[in-house]
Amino acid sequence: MTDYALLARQLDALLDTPDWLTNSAQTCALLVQEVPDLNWAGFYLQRQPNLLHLGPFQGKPACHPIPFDKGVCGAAARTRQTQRIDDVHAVADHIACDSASQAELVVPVVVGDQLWGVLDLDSPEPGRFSADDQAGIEALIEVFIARTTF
């Protein structure tokens, strides 16, 4: 089980610059290193209305761009609510960038009242993400937002 309180302290210490690019890259690297059973961790950024663009990530090459009306990342961006999916193949409009991915957790990054992007985590393990994982990753996003200039 991941100790998210410890991970939040590590992330806070790691993010020693307010630069969004550096901080998002560092966040992805830390997640892949410390959270077991991930095959992809990355940010998709809102750079145009209703469209997510690939940002810093760790893992295989990714799908780009992602419209708000498609897939799990699009749903998180559109609703501004975390999406925790036990079986991505059960999602009709799932965008399969890596056929090994079985579960997905996508957390919107909302700064003020504006959507900046989403953090997307994929796992080859079905049902990989628990409610504790969701709460822990959401807390890490709060650290990321507090330490970053957008």
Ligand code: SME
Contents of the next structure:
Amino acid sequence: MTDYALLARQLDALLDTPDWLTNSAQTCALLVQEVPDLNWAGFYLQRQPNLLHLGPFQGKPACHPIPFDKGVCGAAARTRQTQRIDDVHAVADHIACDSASQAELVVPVVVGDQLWGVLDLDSPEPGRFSADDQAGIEALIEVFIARTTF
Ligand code: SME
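Form predicted on its own already given; the form predicted together with ligand SME follows:
To see the whole picture, the full complex is given below, headed by that same chain.
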């Protein structure tokens, strides 16, 4: 099991610049290194209304852009609620970037009252993300927001 409290301290130490580009790239890299069974980890950024642009990520080339009314990432952006999906094939409008992906966790990144983007994690293991994983990753996003100037 991942020690998310330790990971939060590691992320806090790693993010030693306020630059959003550096910090988002470092966050993806740390997640892939420390969280088991991920085949993709990355940010989608809201750079224009109702559309997510692919940002820094680790993994295979991915779908771009993603409108707010499509997929798991779109749902997270639209609702500003974390989407924790045990089986992506059960989600009718799931966007399959990599057929290996079975489970997905998407956490919105809300800065003040603005949606900045989402963090998307994919796993080849069905049911990979527990409620503890969700809480741990949400806490990491709080560290990312606190350390970054947007
Ligand atoms: N599966 C996502 C698309 C992004 S990729 O997984 C990297 C979705 O349904 O929004």
